[in-house]
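Below, in structure tokens: the form predicted alone, a single chain.
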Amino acid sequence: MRLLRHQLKWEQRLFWRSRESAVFVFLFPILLFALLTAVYNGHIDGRPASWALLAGMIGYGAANTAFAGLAITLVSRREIGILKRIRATPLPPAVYLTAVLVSIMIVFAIQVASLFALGRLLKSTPWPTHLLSLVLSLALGAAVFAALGLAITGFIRSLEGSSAVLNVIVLPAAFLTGSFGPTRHYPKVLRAIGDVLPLKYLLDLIKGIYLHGQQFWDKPLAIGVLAGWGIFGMAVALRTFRWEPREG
């Protein structure tokens, strides 16, 4: 537990430290939620659109952050030998792993709660009234994506490309879940991919919660679609994940 304490400290340093981190994982679905509710106006799913932006950008916070953002900061650190080096310490790979990955989560927190504090400010967006529910919520979801996060790392060669592959994944899937808007106008081809993201369900999950004051047990179909995904990601990152450069 020591060794977790310090670890978990040592992350946290480095991700504040870093500005590329912080503008790219914590600030960016912040800065997407300002400059959406300046454009949408009218209602969404029956509510005022700054209230399931708001919503849906607290989704697309969690597939940017415990997907993208922890895939590249793994990434970075296999391809520079950090990765390598830390078998190579006393300190046992599943307490660095579990750091990283509670680390991750601390960061979601925060942005979570000023994307709440945001909306708030900007277009007095209502606290969550049903709080654990939300909680449960926001935990599955960003476990699921950690466990996408750690699978999609064996398959990025290089950290150059790490970035822009993310990018190709996250975007497009926030779009076709309606993590930036409706999708009620798109292709019906559009909405049948949409349909099987996980973000799809999560958005589900926080949307019943946030908008219509259900529970987090009111949506069993999308609480085990996520959970499939999440064993689907963890089967992938037993097979795949590795602790040092790809050679060549």
Given for the second form:
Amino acid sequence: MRLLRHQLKWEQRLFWRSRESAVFVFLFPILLFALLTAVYNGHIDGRPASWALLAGMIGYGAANTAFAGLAITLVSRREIGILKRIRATPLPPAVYLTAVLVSIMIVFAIQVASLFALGRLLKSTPWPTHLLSLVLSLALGAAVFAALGLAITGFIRSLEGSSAVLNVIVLPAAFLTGSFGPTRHYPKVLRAIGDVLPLKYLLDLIKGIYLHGQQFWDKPLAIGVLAGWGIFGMAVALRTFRWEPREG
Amino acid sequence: MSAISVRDLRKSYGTDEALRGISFEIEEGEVFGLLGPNGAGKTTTIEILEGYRTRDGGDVEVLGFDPGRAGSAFRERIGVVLQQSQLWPNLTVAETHRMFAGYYEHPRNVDEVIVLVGLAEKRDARVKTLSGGQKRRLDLGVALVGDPDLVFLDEPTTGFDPAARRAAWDMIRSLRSLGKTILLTTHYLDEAEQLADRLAVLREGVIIREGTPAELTAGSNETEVRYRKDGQDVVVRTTEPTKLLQRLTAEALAEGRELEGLSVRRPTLEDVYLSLTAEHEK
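What's the form predicted together with the partner chain like, now that we've got the form predicted alone?
Full assembly next; the chain just shown is listed first.
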């Protein structure tokens, strides 16, 4: 426990001190939200557009922070030898990874709070009502994306390409699943692709709770699909996660 | 008591035999050098002892632990400087030390360690602003912050300029005076000769010679005699230098000429090393 607290404190300091992570991981979804609410008017899903965009941007934030942000952090640390160096210390690997995961969840939580506050400020969006359901949904979503983030590090060979690869995954996924606006008018094929992605089901949960007053447990299908992706991510991560940089 | 005991250690990567059964012992408080050309198996050996790699065969004991299975209790007592590794660019020197100090039950005082590795003036500088040599000293500081009994240094001065190498050597000597056991790999002969109490020469996964630097050079009883005759350099290696010199000087005296550029030299470790590794190339 002492080790976990110690590492968590340093993970937070490392995150906020790095301009790259603070801007691209934390700030980017917030800026994007401000931009989109400025251009979209009218209604989405029977609610004011800004409400739906807020829900969409929280989902995108989960993918951007817990999946892409986590993967970039771990790949960069692996490739410059920090992960290997840490393994020579008494800090248990499980404690280290837990601290990294909890730290990224804290960042995501602050991001979500900032999005609600900004929505309130710019477009008078309401505060969320079913808080417990929202927290459960976001925790599940962030955990699933973190598992997938751990899994993908094994397939990224170098730091140079990592943020490009991850954006090629996250941005289209967010677009296809409706983070940036409704998908109803998309071609069938694109909607079908969107329908298998985990972000779609996280968005279902968030929109159900925030826009339509539902509860977490009202969406067993979404919970099931997300859990499936999470288990898949963990299984892959256990096989492919590496602590050491690629040789040569 | 032995700090490290290695018996018949073997390791293969696919069909490539990196270690073909090596054995050595390192006493507590000793500085032991593992010397050899690139690809000889030095890093494989040190990484097995650090617990990073598994072995295919043989017995290994480090501070009474099997590093292949040891956990936190083992890592409390070792310090590691890897051949290539960086630390967080955005933390300061002091912060980096404090972060690592938190991993150990009984860390050393962080400020003392920073002074010991000569980074006191850079205490509050961000890691990304340090020079290459300073970063290497930071690596060493971080390896020492847990107050280890045993320190692994994998090519600690590769890529250093001469002044930085001398500084690093002084630091390693000061570690020795603290009573630490040190295992050092290097492909620099002068480094091994300067620092190591004993050393093993590794080539193609086999230890081809082991002993103190003096023993290694004593093993060869040839003396090299050089002089110039008719503008030509002559080099003679002999096991009977007295006889050879008497003959040469007698001839020169009889002919009334000088033995220009005369030098008589015991082989250095470098000569021994080059002849050893050359023998094996044949």
